[in-house]
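Here we start with a single chain on its own, the form predicted on its own, put down as structure tokens.
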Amino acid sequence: MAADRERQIARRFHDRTAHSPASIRMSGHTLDWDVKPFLFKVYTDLPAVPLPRAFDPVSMDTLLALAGDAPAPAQSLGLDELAALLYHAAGVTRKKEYPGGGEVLFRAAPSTGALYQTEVYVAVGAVDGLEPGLYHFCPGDFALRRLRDGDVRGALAAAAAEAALARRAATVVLTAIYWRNTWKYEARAYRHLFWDSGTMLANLTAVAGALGLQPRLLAGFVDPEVNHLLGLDADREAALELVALGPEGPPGAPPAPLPAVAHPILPLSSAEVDYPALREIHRASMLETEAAVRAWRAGGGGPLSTTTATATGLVGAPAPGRPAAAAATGLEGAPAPGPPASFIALPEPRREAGRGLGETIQHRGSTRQFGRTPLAAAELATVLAAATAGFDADFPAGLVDLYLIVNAAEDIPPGAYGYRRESGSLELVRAGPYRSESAYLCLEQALGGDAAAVIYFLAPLDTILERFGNRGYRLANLEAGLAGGRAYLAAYAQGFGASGLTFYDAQVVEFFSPHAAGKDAIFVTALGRAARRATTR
């Protein structure tokens, strides 16, 4: 009972932060200005250890590189390889300039409200060129900044429960700083936070796979060490994921105590404010001993094959009716919709798109409006087998099923689908047009309606929290960003954008009910070609 009553601080959570039409109208909440976070984490103390900026393009095609269509592994990990991953996954990319001395500076990877609350760290152990430690990168002036001298791998590997961490040339940490984003999303900014770490990882995954780094996904570790080895202050900064680079060396130093580092760093506003459902559902989600981590990844959170790739790819069909998360994981959803759906078959994704991962990358933004013109059939099952293709993880993947409103696509009636992944397919849930109704659910956005499809991610979070604890609210959250992410790199390699968009949570399921009773509504991802006049951001 007291597992029960504690896996219900999530679905509260959850519960409390949706969005509604009378919550949007009700909310009181504005922007103040004034206090504004500053966009990137700066320690005052510490010199700055400049990165290339002539370092490897990633000149392999970006669908071979969401495939998994890897080279070699790679023999070494070089400073010129640390910093094309850096670039790609979470530098600055370009920058637009106003009259008077404005700027708007791009990033790799989207975030939610430009606010870029992902931070990256790196445990560097064999890297060419760098000093074993651990550094805080910093995109504004594109460096590393050494925040403990010496190799640290092994304390990280024993806070992972994962030896061949203290093996590996480097691991990347992502952390979230809590006031970048809920000065404008309040608390329900915690759901943004593994949003924007998986769209990071999109881009990290894929660059690390095309270097030949086997970059490999942790989501188990005892946070307060973790947190503690970073230096942080949990109540406003705190670890999210943890992702392993580069080949396997001799290991690191066994892990000893660490003391407390604390460099000062420049303050983000003159003011803050908190949101404790925020930190309480981040603590009741947070791995505390070694043996909890074990515990969580046999329990709930290993791979359910010898690879995670397997578990995605769904080797054979789910039963009718079944969701096709449930069919992955062994997850059960929700209850057949009720008389037999149609389905159409997409064509067979395409493996190239002419234009190579970093140059996808380096053109990716948010479009900021849609035109009416239609994808191709063969588009559109491209972003679909991108978004849900294989990664290296200690949790299965297909946690979250695909929804789709198709608005304007070759050879696919308008309507509402569920995506099945293992055969390639949509299935309709409901015929007709539907873009009023689109950008309703996607909080009255005319985007939602202008796109030529677009992507809902739902998932059965009861049955995830009851078989992962609060972690798998965790886990609900980044797999769709993640899959988001990619879905906006296949999307930007084949010469079309996309956008990620908040919705109304009740609304979006009650669409596409009774199909998706049972689930909860995750995030949005819309498709199309930009109208001629749109900017990107």
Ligand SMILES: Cc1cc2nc3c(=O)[nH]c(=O)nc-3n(C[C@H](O)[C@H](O)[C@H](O)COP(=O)(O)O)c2cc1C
Given for the second form:
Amino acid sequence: MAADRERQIARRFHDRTAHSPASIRMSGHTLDWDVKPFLFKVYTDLPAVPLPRAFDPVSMDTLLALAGDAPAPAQSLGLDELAALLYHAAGVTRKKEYPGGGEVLFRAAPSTGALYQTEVYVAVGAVDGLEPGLYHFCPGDFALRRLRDGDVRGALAAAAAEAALARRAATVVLTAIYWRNTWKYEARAYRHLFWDSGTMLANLTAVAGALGLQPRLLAGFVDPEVNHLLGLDADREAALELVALGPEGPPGAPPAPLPAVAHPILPLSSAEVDYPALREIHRASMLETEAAVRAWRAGGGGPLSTTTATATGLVGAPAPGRPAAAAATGLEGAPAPGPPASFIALPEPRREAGRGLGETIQHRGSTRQFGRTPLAAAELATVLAAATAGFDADFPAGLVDLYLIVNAAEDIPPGAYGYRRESGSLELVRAGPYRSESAYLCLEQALGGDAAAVIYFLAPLDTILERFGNRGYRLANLEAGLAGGRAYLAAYAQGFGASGLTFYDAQVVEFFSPHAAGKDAIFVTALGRAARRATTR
Ligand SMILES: Cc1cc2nc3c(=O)[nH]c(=O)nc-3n(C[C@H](O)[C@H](O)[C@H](O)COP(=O)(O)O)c2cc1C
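Given the form predicted on its own above, produce the structure of the same protein in the form predicted in complex with the ligand.
Time for the whole complex; same chain goes first.
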């Protein structure tokens, strides 16, 4: 009963932060530009350790990298590779100046409202050219700053209940600073923390894989211990995910109690607004002990389905420990309610795009206006396969299902569909032209109607919460963000564009029902060709 009540925290949070036409019109929230948070975390008393700018260009073909077609494992991790990784995950890739003097420094990964609340830390054990220690990465001056001296991998391994972290060369930790995003989005920002760290992880895991660094993503860890290790003010910033990188070597020192660190930082703004609902759901989804991490992984960590996509030959083999995404939760499981299904077989996804991963990331930018031109069916199939390809993590794939509104794709009649990855096909939910409905569902944004196709990520949230507790809420949003980020990369690699979008929650579910009855809308990504060259920025 207590567990049931506990789980209701995520359900309640999700429902209370739902967008609807009424909630948007009645919100009353305005942006207070005087307190817009600064977009970089600046440690004022720590010397910068500059990163080399002549780093590896990560030239592996983008689609091969997304399919997990990794080179031989790297024998070492050097500063150049670490710099390449940090740049392509979180670096400043473009500067845009606006008439009147405004300037935005756009980053490698997309982020809601360009607010960039995701911060990056690295626990370094064996990186050639870098002292062991705990570092913060600042994209502003492309430098690291050491927060702790000495090897902290043992402490991180204990906090993550994953002994291998003490032997892997380095582990990246992603966090989020709440106020950067709540300033604009209020409590709903909690969802964005996982969408945006997800898009960053799409870049980071693809680049790490392409460099032979065998990334392993961990969503389970003792939150208070990792927050303490990083020296975070846990009411304002929290660790979200860990990614272990590089070869294994001799283990770091065994964990010993770590003193508190609290290096001074520049305030983000002169005033902040607290959103207790956000802190409540984060606290309710924490794991407090190593035993709890182990139990959480053992209980929820198995695959939701034994189905993998490998049988179809459409994609490469899944990474060890994690099947390629094959949604067992609805689309791949029991038949959906309604009339007998009809399917459209998608063409074979393209294996290569002819564009290196580093180049794709450098030129990526959310499409601000889609032309209404169609995509080829193979282009769409390639995005869908890349978005859902497997990779190594401590939670199973397939928590979210991909639904689509196809507005304009060659050989695919306009309509609403469910994507079935294991067979590489689209299941027809409803035929018809739905451009105006799609724009409406995406919070009445034209992007949703002008796109060639729009992916709606839906998940059986209650089932996920039953299995993973409140932390399942993090997983559903994270997986959708990650898949959305991979969709961006697959689209730009093929020469067209993408944009993440927000949405009207209940209306999305209603649109795809009865097929999607009982699920929740989690995230949206639109795909298509930019209206004019200049608009893909
Ligand atoms: C999770 C997510 C949700 C987004 N939602 C919207 C949206 O609703 N409307 C929109 O115009 N752009 C949306 N975007 C695009 C962001 O505004 C864009 O990523 C940000 O301005 C940075 O620009 P860039 O992607 O071109 O680098 C979203 C992006 C992400 C990653």
